[in-house]
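Take a look at this one chain, the form predicted on its own, written out in C-alpha cells.
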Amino acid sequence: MNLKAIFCLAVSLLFVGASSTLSLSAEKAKAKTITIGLSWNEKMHAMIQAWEDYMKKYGEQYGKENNVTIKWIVNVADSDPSQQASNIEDLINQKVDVIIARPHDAAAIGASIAAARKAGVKFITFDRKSSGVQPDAHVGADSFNQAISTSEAFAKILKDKGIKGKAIELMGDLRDMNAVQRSKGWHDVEKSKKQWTTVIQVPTEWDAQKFMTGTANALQAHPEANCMFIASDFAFSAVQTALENAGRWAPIGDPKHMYIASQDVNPQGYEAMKAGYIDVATTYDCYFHAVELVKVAAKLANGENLKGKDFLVAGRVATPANVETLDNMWARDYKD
C-alpha cells in the first residue's frame, strides 16, 4: 500500500469515528425524562391496581426501546372529587409533563382540565372521560362497544336456546360515561335483535351493596325475569348472594339458570364465569390500556398535538368455554 492510499485510509477512519462519536451524542441528546402524574379517582379495586402496575412495567420496556426515563408521581383520591381537583393542583405545580386523571366525576374534572391547559401541562382521561372542558386526548376501553359485542352474543345465546328474555339491567354509575355507553349498547341490540325486553333498570353507582340490594328487590318486583346484564362485574359476589337467596343461583344446563351478560372479567367475574354461572361478557383488557395510555402519554409530551383524540382499545368476547385461554386475563393474576 503506498503512502497515498494509507493517507487516505486514516482519514476515512477518522471521519467513521467522528460519525460515530457524533451519532452517539446525538443519541444521548435524544435521551429524557418523561414525568407523569397519574391521578386515581379511588383504589378500592384490583383493576386498579393491575393498570398501574401494568403502566409501570411498559412503561420501562418503552423507555428502554426509546432511550426515555418515565418517573411516576401517583396519587388516590379516595372517590372524592374535591379531592381529586385538589391532588391535580398539586401535579401541576409539580410541574410533571404530562398529567392522567380517571375521573371520578365527569363533569368536576373539566374545572382540573383547564387548570392544565393554562399551566401548560397536557392531560390524558383515562378509562373514564369528561362530559365538560375536553383533554389532550382520552385513552380507555371501547365502553359502547364492549356492549355491543357482550349483548349481540348474548341475543345469540338466547336465540339458540329458543328463550325470549325478561332482563333485569344493574346499571352502573352514571356520573361515568362507560355506565352510560354500557346501558346504551344493550338498549340498541335490544332494539335490533328483538331477543329479550328490559323489565326493570337498576342503578348502582358502582356500590356492591347495591347491586345485592337492588338485585333482591328487582327479582321480588319482576319474579318473571330470566336474564340480566351487568354494567360491570366486579362486585359479581353481591349478584350471587341475591340469587342464592332468591333461589335462582344454579349453573348454566340447570333449568333455575339465570342467563347472565356481564361487562370487564373482573376476578369475580372470572371466577363466576369459569364456573359457568355467567354465560358471556367483554373482557377489561388493563394491560393492552396501560399500553396504550404509555405511547399516548410519549407523544404528548414530545410535542405531539393529539387533538383530542380518543385512543380507544376493543375488548374480547369471553364465555365459559374459552376465558381460562385467553392470553394477557389480569384477573388471573389479580384477586380482590
The other form holds:
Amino acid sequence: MNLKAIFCLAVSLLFVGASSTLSLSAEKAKAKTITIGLSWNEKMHAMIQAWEDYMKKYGEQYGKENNVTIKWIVNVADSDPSQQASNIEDLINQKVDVIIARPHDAAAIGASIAAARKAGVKFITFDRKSSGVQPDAHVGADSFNQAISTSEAFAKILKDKGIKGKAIELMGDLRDMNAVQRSKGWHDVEKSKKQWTTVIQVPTEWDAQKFMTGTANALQAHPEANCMFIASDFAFSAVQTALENAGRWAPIGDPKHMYIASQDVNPQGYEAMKAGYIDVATTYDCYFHAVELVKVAAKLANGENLKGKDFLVAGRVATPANVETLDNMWARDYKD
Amino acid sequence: MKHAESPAAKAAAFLREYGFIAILLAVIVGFSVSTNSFMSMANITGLLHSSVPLAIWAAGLALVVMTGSLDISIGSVAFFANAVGVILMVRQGVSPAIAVPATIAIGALCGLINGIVTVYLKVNPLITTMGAMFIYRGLALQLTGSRVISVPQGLRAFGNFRLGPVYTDILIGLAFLVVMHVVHKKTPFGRHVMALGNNKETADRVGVRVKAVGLSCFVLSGLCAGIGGLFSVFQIGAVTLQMGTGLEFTAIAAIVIGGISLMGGEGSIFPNYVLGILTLGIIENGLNHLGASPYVYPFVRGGIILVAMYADSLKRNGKPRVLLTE
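Beyond the form predicted on its own, can we have the form predicted together with the partner chain?
Shown next: the complete complex, the earlier chain at its head.
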C-alpha cells in the first residue's frame, strides 16, 4: 500500500469518525429535557418512597426509549396543605414542565392547580383527586374496582367452599375517599353475590390500635362471624393479635380459619398471605402507578391535551397461590 | 361569716362534681341493656387491655396539665422512642433487656428537652411541644425509612400474655397508675405540682422549686409516653407510621373528661384521670358492640368532650373564688 492510499484511508476514517461524533452530538442535542416537579403531601409511608423510586426508575427507562431526559424536583409538605401550596408555588417559579401533586387537602389543591394553569405549567393530581379546580390529568388507583375485584374473588372462594359468610368489616378513615370507595365496592358485591352478610362495620381511622380493638370488640359482639374485609393490611399484625386472643388465628384449611379479604398487599399483608392467613387481596400497584404517571407527564410535556382525564390503574388479584410470583410487588422490595 | 348552702345549691354542687359519673353509669347501663356481649367478662378484660397503652401514655401529661402547662408532643415522643427501641431490637439485634430501657430513657430525654425549652427558656409550652411534635415525628420517619417495623413474635406474645382471664399488662398498668397516684397525692412533689397549677408566683414565694417541679413533670410526660408506646407496640406487634398521630388530642380529651382542669391545680390520677381514660374506651367499645354507624363515632366523641368542657367551665365559674369564713 503506497503512502497516497494510506493517506486516503486515514482521511476517510477521520471523516467517518467525525461525522459519527457530530451525528451523536446532534442526536444528544435533539434529546428533550422534561422537568417534573413532584409535590408530596407527606412521606409517612414506605409506599410513597416506593412510588418515588419507581417513578425515577421508570423515568430513566422511558427516557432511553424515547430520547428524552427526565429531571425531577421533589418537595414534601409534612401534611400541611398551606406548605404544599407554597411548595407548588416554588415549583412553578422554577419553571418545571409538569407538576405532579399528591394533594393533602382535596379542596385546597384547587388554588395550586389554578396558579399552575395561569403560569402555563401542566398539572397532574396523583392518588387523591381535587374536589375543586380540575387538573390536566389525574392518575391513581381505582379503589372501587380494587375492592370489587377482591370481593368477587372472595365470593367465589366462599361459594366454592359452600360457606355463607358473616362478615366483620374493618373500614379505613372515612375522610379518605379510597376508604369510602373500598367499603362501597365490598357492599356492592355483597348485594350482587349474596355470599355474605356484613354483621358489623368498625371504623379504624387507619389507627393500628383500632384495628386490634375493633376486631376484638366485633368478635365479642358477633362470635358467629366467620369472615372479614379489611380496608388495608398495612397493620395486619394488630388484626392477628385480636384473632389470636380470640382463638381464631388459623391458616387456610384449618376449621377455625377466619376467611379474610384485604386490600393493598402491604408488607405485613404480604407475609400473612404467604403464610396462608389472608385468602385474597388486590394489590395497590405502586410500580404501575409510577409507569402511568411518567407516561401521562410526558404526554402533557409534549403538548398533548388530556382534558382532565382520569388514568386509573387497576390492581391485581393476589392469593396465597400467586402472591410470590407477581412481579413488581413493592411489598417485597420495601419490607423491613 | 360562713353561709349555709341550701339543698338546691348542694344538689347543684354535687351534680357539677359527680354528674359526669352519673352520665357514664347511665351509658354503661344503656350499652349493657342494648347488647348481650358488652358486660361479659371477656369484653371487660379486653376493654381494660386496650385502654392500658393510652392510660400510661398520657399519665405524665395529666401531671403536666395539673401544673397548668401542656405537652402535645407525647404521640411523637412515643413514636420516636419506640422507633429507636424497635430498630435496635430488629435491625441491630440488641437484646430487649437493653432496648426497652433505652426506649424509656429516650422518651424521658425528649421530655427533658421539652422541659428545658419551656421552663428555663420560657418558650410557650404549646409552641415548644408543637415544634417537638414535628421534630420527633420527622426523626422517627427518617429512622424507620417510612416503613412499618414488626417486632419479634415473642414481644407480641408478652404484650398479650394472660394470667387466667386477665391480661398481665392490665395489672402492670394498674400498678403504674397507683404509683403515679401515690406520688401525686402523698409526696411533697405531688403537692408542689398542684401548687404550681394553682398559682406559680405564690408557689414560688412559699419555697416551691417551681422550675424543678415543672421540668420533672415534662420528663415524666416523656417517660410515660415511652412506656405507653411500648405497651402499644407489644400489643399490636409493630411500630406503625401513624403511631401516636392525634394521640395528644385523645389524651387531652380523656384528661378533660375525667375532670382535670386545663387551667391546672385540679384533679387526680384516681379517680379523675382513670375515669376519663375509661370513658373514652367504654364509648368506643360500646359503639362497636352496638354496631353503630361508623359516622356516629366522631359525633359521640366530640359531644362527650363538649359536655366535659362545659362541666369543667361550670365547676370553675360556679366555685367561689374566695371562701367566706366567719
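Because the structure is predicted, anything quoted here is derived from the model rather than measured. Numbering follows the first chain given and starts at 1.
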*Is A318 part of the same rigid unit as R182 when the chain is modelled as two bodies moving between the two forms?*
yes
